[in-house]
Amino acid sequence: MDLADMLIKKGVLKNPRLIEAFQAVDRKYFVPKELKSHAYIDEPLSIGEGQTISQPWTVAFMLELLDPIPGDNIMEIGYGSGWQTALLAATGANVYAIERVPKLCEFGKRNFEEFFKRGRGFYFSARFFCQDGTLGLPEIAKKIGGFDKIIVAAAGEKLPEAWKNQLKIGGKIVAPIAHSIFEFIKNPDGSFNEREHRGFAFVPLVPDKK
């Protein structure tokens, strides 16, 4: 059993452009060599530097969520392992990620490279940016009229005041604060909406020190 069956199969995943996304981009390409034996395993495995490539059932469970359909733009914090930015490239979304650890700046964006060269049948496209995730990308965000959707992998106390700005009016953002997970949507006086799910586990989202 692949990990779009199990995902179905625990009713995690439903959406027809999720499920041929994840059929279409396999795990195993995103992991350490030393780990591709675990790939398809529903835990999250470590990727170096303290950090992980999630579980598949949270990856799934947060994309459900978010909803990426084609054209959408999207901003990914804390790309990782470049396996969610396949994901949401291989839905047709626009996606701009950004992680701030080096090492895993290089490693993300070279296994999303490397499995683009392979041509699985989609239009992939996504932009990697090596920097503070917390800060956005505020110039971008300007140039295109904000940001459809805003996905991060990584837990703060609060939701930074530049994602906010930087979404546009019923736009949403799906991001775990503490541990829950929370979707967040936009409404016209600037305010949000909020719902919450509680009981996960993330990495702590660091913002560069000033």
Ligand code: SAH
Given for the second form:
Amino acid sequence: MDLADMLIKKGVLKNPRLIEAFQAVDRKYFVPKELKSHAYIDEPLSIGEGQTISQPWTVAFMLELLDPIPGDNIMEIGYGSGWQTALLAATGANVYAIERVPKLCEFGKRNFEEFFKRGRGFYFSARFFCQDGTLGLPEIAKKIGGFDKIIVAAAGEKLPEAWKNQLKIGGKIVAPIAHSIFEFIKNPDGSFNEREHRGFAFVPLVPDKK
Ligand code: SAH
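Since the structure above is the form predicted alone, I would like to see how the form predicted in complex with the named molecule looks, so please show that one next.
So here's everything in the complex, that chain up top.
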């Protein structure tokens, strides 16, 4: 059984656009060679540098909350393997992906490009940045009038101000904080509505030292 079917059976994957993305983007291309045989198991896997490619169930859960749609400008923090970057891009979103560990910056970008070369008739739009994601991408945010959505794969203690500022009114952030996944929606007055989903484990969000 493939991953998409498994995630549908488990009840976490529902959105037709995301089902298509999970069917199109093969996780095998985003895991290290020696772990290819584990690519379709619902577990996080080591990608080196003390980091992991996230568990499929968690990726599906977060993407369902994010609800990426074609044309969305989405900032992704902690792209690691590039798998989620490709899933986002497969929905038709423009992805601005940030990773801070140089070896993984290369790994994820290469995986994405290798996969992209295989074509599959999709138009993928992603740009990769190798830097501290807690600062966001202020210049790009300014140019495009703010991100529609932000998704984060590493857990901090609180939401960095930069992400709040770089999000459009009505935009949404899906981010882990400590052991919960939060949804934050930006109100017209700049305040945020939040919703918490408890019981997750993430690698830590590591800001660059000042
Ligand atoms: N979506 C990725 C998850 C990788 S784990 C995947 O499924 O492959 C989370 C990633 O966040 C790690 O690669 C880690 O290096 C990165 N990370 C942690 N702190 C960061 C920061 N401040 N800026 C950018 N990336 C960060």
